[in-house]
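Shown here is one chain on its own, the form predicted on its own, set out as structure tokens.
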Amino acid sequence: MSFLHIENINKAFGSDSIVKNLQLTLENNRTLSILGKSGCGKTTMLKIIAGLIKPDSGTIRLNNKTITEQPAAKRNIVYLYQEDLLFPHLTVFENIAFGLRIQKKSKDEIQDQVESMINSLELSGHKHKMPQQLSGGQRQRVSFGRAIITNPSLLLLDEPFGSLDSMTRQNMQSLFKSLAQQFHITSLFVTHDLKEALLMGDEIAYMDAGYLKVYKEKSDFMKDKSTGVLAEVEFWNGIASDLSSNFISS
């Protein structure tokens, strides 16, 4: 049985058909990319795993249990948003501590594992400063900390690098990819971004209209003309190699 398991899920909003009979598989430690179009149905997916929205039908398993009809506080999933969504009245140290304090860890469990989170996020330095000044980067790395040091089942991401700049957006990328292979992370990863969906997953999934195709295989991702890939690649290599005749040219 698989870490994760979704079958036959499915939601409708009045006569909107949002999620469409959601076929779901993921293994322990590893992250699926989820492409597609904003208005797909991606965010209601992710809300219905994590137990913000009820489906109209189908099962969610996750580590042999039955979660389905489980409150999102009992289910061990975190769910991350664009928004950073920190605490602004708490330091970078307080937000990462949070959820170990509703755990009940000890102080000395809570100073040890913060701080080696801290240095994890290479925020060492910052730990007493307010998210307010913080970039948004760190602020973003801040919310990872969080996220990850009370050892969720699952993460479920929602085009959390959306907001950030270009560069940013490749350092946190990289972050991320360090620390799934440190905390062994399983996750669902969304995004638009055709390049991230196929840096960031192990595995590649696309949605188009409330239904979800998974491709165990990147390669069988990029050869399916319904996704799209093979037209944008060719765009931009055709993007590439006419800067490449004017620089020959000039």
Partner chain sequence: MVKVKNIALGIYIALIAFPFIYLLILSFSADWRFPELWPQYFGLRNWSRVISGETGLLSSFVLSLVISLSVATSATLTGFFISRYVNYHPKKRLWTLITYFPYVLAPVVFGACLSFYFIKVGLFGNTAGVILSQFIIAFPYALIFFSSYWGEQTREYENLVATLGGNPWTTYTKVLIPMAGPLMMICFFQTFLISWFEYGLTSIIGVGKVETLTIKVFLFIKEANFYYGAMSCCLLILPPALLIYFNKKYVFNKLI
Contents of the next structure:
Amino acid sequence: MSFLHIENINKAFGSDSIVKNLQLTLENNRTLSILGKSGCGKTTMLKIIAGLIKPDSGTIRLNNKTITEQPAAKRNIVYLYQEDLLFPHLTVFENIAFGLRIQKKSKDEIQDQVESMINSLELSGHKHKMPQQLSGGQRQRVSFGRAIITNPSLLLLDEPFGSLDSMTRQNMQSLFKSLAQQFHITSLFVTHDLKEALLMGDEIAYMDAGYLKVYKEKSDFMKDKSTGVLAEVEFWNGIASDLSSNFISS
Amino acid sequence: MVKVKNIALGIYIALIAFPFIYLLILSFSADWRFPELWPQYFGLRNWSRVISGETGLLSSFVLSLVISLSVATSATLTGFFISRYVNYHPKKRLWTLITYFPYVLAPVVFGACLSFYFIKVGLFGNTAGVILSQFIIAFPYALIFFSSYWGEQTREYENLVATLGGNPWTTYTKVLIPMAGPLMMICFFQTFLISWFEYGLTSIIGVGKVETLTIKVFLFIKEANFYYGAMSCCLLILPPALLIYFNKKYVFNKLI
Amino acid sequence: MRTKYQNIGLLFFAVLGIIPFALSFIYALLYSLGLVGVANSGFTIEHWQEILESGEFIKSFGFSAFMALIAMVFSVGIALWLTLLFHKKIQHKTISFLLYLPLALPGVVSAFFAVQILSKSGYFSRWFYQIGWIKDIQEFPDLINDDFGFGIILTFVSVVMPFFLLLFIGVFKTERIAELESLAASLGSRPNQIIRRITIPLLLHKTWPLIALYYIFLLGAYEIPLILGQESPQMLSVLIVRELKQFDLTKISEGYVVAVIYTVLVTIMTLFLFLRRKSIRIDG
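To complete the pair, please output the form predicted together with its partner chain; the form predicted on its own was given just before.
Every chain and every other molecule in the complex is listed next, the one we just looked at coming first.
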């Protein structure tokens, strides 16, 4: 049995069917990126997995335990989205330490773990700052650190870099990659950015109108017309051939 | 044009300062008869009587403080917690609308119609009754005040704490209350002032037996003892003036 | 669990927020219909007829509505005018402190102060006497407890206007009206046009719910008209309390009639205000 196993999840709000017959499996220490436009049901899907929304039917198994009925606080799944939601009344250090303090870890342990997390996040020198003093990218890094340090079984990321500028976004993508490796993270990474989806996932899926389609191979994803990869490739190919013909003619 | 503006501003500020200075002078005065422009006596006599307790003003000041602090504390705390349930409820708009009715009604009329029940339960003409009646008008204010806090964003914070493994107790004590701290301070002082400035309701439910400072001002007007009246006014002005000095938000209430 | 807490929370809300209002209204209604009260002996609409025919209520209502209207027009008008003059000045710390200072004056103090300066033996009268404009104390005009409610209006304005000045200055800043003004100027508007077409409409659009709310507050104002008003006509709150405190027990029922009418009116106005408001929000 795989690490995360989801079967037949359905959710409707009134007559609006938002998530339809969701099937999903994911192995440990892997990242599944999910491409989807806004309104395709991806946020609802993640919130159901996190335990913040109750599904109408279906089961979720994590690490060989059925967690469908468990409250969010017991699931050990962290849900992050665009807004970093740093606690405005706590410093960077205390924000990151928050989950550990809930777990009642010892003082020294907290000190060590948070310090090393701050280093991994390349935030040393900022630990006594308040969230308002940080840039958007720095805030998002703190938010990641606060989640990862609690050692969650599963990390759910909902357009986490959506509000960052493209430079910061690139930095964050590679930082997340290395964090995922360092801390053995299992995650679902939702984005509407094609390139980001390809870059971040070990596996890839496409969500549209409540249906999630997981591809066995990345190449299948690329060949599928609905994902838009082919159109993108054609566009760049066109530009490349223009460039080269111009280059030759000049 | 710049000059005109400066003159206008100067005049406005003089008009603002006028009542404060006049009341202060009046509180130090005695024997100030028509048509004199300056009192016969100007000195510490009135105020020394306040200190010695003769005028009853000192005890009124303390009584007003006790009443207003009780009202502010209870209204802010209950308003904060109950506002959450009101604003997370699907029928939130309806509840908020209902909250507005007691808020806009003249407190004195509200009190007059409620006095029957206060008599029935023995809360008529005593301090506890005055506190309860003022709480009844300060509470809707606090409810409306906190409605902006319990929005989507706060809910996301609650979710986040839950996914990080926090129980409701940690959510409140470590996140919701500390985050709302500055807002709670503002609500506290504004409900404090609602109580501190209140006259009509207090006169009805307190039946003149609970002599807060506003009641005192009125009594001194009736006795035509304007010097003592001015002293009561000065005592009434002091706390809000201090609050403005520390933080204008404590006093500037633009709630709707 | 969650729904249980939710229900307890709403129960508290009902007990503290709704029930007192409902109880007071029901009591007033029953009393006005003769169903409760010492002097009453069963259902009657006599008190309602009495009030609606006597003219005292209509007079009081008209007077209150008029006083509140005049006071609001002057308050908002003067505040707008001062905003246009001052909005750049209040950065200065001391000036800003002084502009907020009027908020420290409760109604009862403002009314007391009005008595001190406006009465026949008041401070203004003394100056008039000293300058020689009046020869006798009786020559000074009635400015308080007068027929036209002059003292009431002046005190209302002194309480309400400073608040709206601060409000308008705040909106001026948060809505970036200065930027909009320079934009309009760059599009070729003349200063007068800018003020009439941009500045004032924007300020009023953002603040009208509060203007309406303050009108409702003034309608029910108590201590200021109590101190500065006269025997008749009286403002609504003063009239209601006077009737309820009468020794003539039949009058009490009539007081409750007025209280019921006033409550219904205010409730309807609030309803109207609330439903019209929709998305407008003034943030602190």
